[in-house]
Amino acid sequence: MEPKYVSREMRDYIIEMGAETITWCMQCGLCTALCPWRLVPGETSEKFNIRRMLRLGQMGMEGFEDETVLFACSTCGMCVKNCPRGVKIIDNVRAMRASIVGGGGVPANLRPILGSAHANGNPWAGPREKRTVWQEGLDVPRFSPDTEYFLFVCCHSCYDPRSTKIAKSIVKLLKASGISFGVIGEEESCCGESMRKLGDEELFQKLAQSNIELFNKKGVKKIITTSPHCYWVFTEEYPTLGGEWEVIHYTQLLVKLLEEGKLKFSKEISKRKIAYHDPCYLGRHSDIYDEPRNLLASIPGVELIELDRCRDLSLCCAGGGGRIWAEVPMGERFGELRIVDAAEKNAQMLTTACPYCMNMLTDACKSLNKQESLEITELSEVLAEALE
């Protein structure tokens, strides 16, 4: 039952905090239905419905007993690309979000993470003198004014063993091509896209603007990132407070840098039936399809394996959103479903360009006991082990 008495004070907030278009929302249903937790069984899919929360968020939240399931959007975009009133519903979801966090409503296993990014600049409890132990034995160049381009590393892949293996394996591409590029290192902090997704504004800003200066300070002009997250929140949302400079994701760069015959692949790998799986904030947020395709079609013998949830289709991971730090039960995942779509293409290999991506998908496989038959990979690791 819906609340009879509205909270004007309530919905004015959550319309100031970024959800301009609650309002816009007819009811129809189109993006619970298209919303991935639909496809899933378990508790949270039986609670998660979009279209009850935005008519709570046009009524000022009263009613809304469960605060974690508005916490289990994982922001893949898919109910905004086919939303027919072109509701910003991601904006309004963040929105609902703020007004909890700054209430002190926010989630248990949430908390660790935002004081975490709050204390140390990443949301990985990882201390910023650590920040650079990826780079060791790497002679990664440090950026300077004279540097092309500044190589931005996501904090997963600064923090998370697994992860790692990224910004080295982008690290020696682009060594590879011979460009011009270098990190800065301690004084990075994280991007933020996450956090302000999560709802926390005031730490959103704070890193924003630490990042900015910085950046500013550097003299930075173009920006290499590793993670699409990392570039959709430079490209769409630092604009706006004063971060502009020329950003381009990875596969972006090396695919031009293959053009200009700067970099080549011509070794065979190990495993040639690959499966790409897009990423949300890749694909349907930032249209990058075809440049990830384009390198893995440019290594000798590779068979590319089109899924066929793929493209502005493509199955969310379920790490978005801040949902990379949710703990799922096994057999309630999406990443589960993504390890099957490969596994019924006879895929040797499933990668991706993205790496709360590729953890999510690691994660699946193993749950469902596949890793013997299908090894999860991120491209930039594929890329390098075909380098000359």
The other form holds:
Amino acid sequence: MEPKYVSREMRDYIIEMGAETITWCMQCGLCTALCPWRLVPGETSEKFNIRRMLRLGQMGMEGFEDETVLFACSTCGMCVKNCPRGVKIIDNVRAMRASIVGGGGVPANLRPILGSAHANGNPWAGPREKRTVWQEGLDVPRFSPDTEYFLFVCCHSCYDPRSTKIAKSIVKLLKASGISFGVIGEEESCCGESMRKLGDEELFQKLAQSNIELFNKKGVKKIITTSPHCYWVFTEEYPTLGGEWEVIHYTQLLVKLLEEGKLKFSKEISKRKIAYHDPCYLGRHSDIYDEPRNLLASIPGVELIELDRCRDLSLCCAGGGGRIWAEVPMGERFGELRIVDAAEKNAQMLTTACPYCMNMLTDACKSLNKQESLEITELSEVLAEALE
Amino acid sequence: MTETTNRSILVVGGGISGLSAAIEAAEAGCQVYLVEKEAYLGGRVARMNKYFPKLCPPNCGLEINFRRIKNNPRVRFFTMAEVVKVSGSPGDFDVTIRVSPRYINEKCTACGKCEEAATSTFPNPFNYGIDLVKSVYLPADFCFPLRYVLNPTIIGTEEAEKIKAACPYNAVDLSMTPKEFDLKVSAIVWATGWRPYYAEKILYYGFGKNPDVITNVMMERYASPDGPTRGQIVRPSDGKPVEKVAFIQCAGSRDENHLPYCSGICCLASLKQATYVLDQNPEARVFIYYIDIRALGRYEDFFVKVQSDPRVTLIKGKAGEIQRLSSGKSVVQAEDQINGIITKEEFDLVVLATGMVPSTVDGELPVAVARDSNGFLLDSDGTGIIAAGCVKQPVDVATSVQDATAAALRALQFTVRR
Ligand SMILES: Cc1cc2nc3c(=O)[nH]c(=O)nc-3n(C[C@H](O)[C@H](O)[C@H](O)COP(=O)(O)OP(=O)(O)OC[C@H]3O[C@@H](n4cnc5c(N)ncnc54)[C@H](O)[C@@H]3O)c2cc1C
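How about the form predicted in complex with the partner chain, since we already have the form predicted alone?
The next block holds the full complex; its first chain is the one shown before.
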């Protein structure tokens, strides 16, 4: 065995990058034992041990920079939520990634992603001027100073053809409710949540600054987000950078509109047995568990199915923390476990409230060849279908 | 009934701490009133199978204390009783006690005829709900006082009348009502002990959902000869004997999401319970998942002894999610940090080593005593109210007894005018 060396400089550098709580860890190992990687086989599962990775960081020791280890965490928050010492493990992962990415050590597969976010303001290689293509024929209102809500559509739902259906459905729902909302359009940039998690701090600062300046210039006071990731970063990270607005996830707003009688889901939909998958950034990270369920339950004839791991214990789709861009062999994808669970419970549909989750679950469903029996949707699509 | 004496003390809680304080004070010549909430004395210790480090059954220790109480005219004890009000000042307290109706008077010989007549059943509180008791029941085989109790929810029913009719000694009195009385005492020893941490709050262990995940206090009941299975350690799901058992240390303890402190005794309790499993089935295997083994002082010897048993595997790593397989086995996963290997083992039974929560953790107290952020009573010099035992800190029996003796002395000091 080769000797390993402790480096105070490295440790201090990591702490400076944002891993303030790394020294709180008492090495109990609960994080490793609760990590979703334990549920799948394969190389990453064998190599990635979050307790060990943090220990290396704690001591500034080499070994964590191996891409399979450093970029494995999907930031699901299962460990953070349950850590006996309240260690902010995701912040520490982010800082450790930043210590490598900041020095130019971006993994090859992530270069085009970060490059696109730099150049186009979105990670999906879509030109800026195409950001609003999904709106064609929908007559989506423009945001003006007298508009109440600014609707911020996740880049994924602006560019990914399957995902644009989410944006369209949300617009349909908001229009049906009669509330005042509007989009800004091409000048909007990616919220930067995943870029920051990947350790590209500089890129995140650039995206955030550009959005904060834009939103404030336009007179934004209230924001509706379509994605829980944008919701989380706007509520948790933008305020310290000068972006302070009233932010609401669309599921929260729809529940309110439903209660006020401004929306009604009265039409029966094609599927009845529907399982709900809690997105990490909506559930564990933001404590929003009931709203999506209440919305589903309000559709006539729907039978809500709970998956084995739900709510606080929800299993990650594996799309967070930049993992949506990772190539993962079949049989090692967390999403496949969700599909199997839903199928075993005889669900006809598996729905969720996050574009990333929808994306990951759709892939998993295809790789297990279950598309015929299990439909994957995003909640807004289901709700739009149930509108009269 | 009003008692007036300025040389008397009140002890609240009839567990090992309260019993010790009461006896010590009485044997020093003081009048003692002992108030116990349950229908029997002995507290949590009465519900253990054996206690470490000597592994003797609790009954022998408790028996001696019960005899000392019976033989000492200076101790008066009240079961099913609670303190409702305390006023006055150190050296001169007025206390109101409320006694709930037992519906069984002192004529009871514990013959069991009433129980035969009873038809409805309830979860057995003594056994943490593992089995059921009839609506009229003996709290435990060796309980003190050895007298039946009637479940108040059947009052007014035909069943209650049948039970009354079945008693040959006229011991069933359905007209009993709650009674209140006042006492005058110089000092109060507060020894209301602990309760186990609510294990269902640790979601990832699935306690309450997975029937083969139990807590350490339940394990004491399974292993006890007077327990729900008459001492057989079995899988709750199918009643089969166990071959492979996991103990999960710090189940909620040393965890700021649950109990931020270490209860100090759970490591020893699990080591002790490992011996229960192995004594019963020499072929069995035991795994203990731990963060650190805390066996202080002389207890190190006990740890080393159990550790050296080849049938015991210690895994340094806090266990994660417990998954139940369709085969009925429960899988525990944890990293063994000694060799860096991520382990997954299948078990018949998983025991959660949950910590001790002070009985004073929530709710109002009839006395003004300061509590720490976890609900343990703080030392309050000069107030005349003295905490003793596990209500003050999570400790073992030996320390509880020492603490109770010290508390008795401090209580006695308030009975002499200075
Ligand atoms: C799983 C486990 C195994 C253990 N095994 C051992 C062992 O082997 N050896 C060892 O030394 N220690 C052991 N312990 C520790 C031991 O249980 C405690 O040290 C002991 O119970 C402390 O006694 P106590 O009288 O302070 O509290 P308790 O035993 O809790 O007694 C308190 C009494 O007060 C009563 N009470 C509560 N509230 C009120 C109220 N408001 N009014 C009136 N009465 C009230 C209760 O009913 C109870 O009778 C173990 C602990 C656990 C969790």
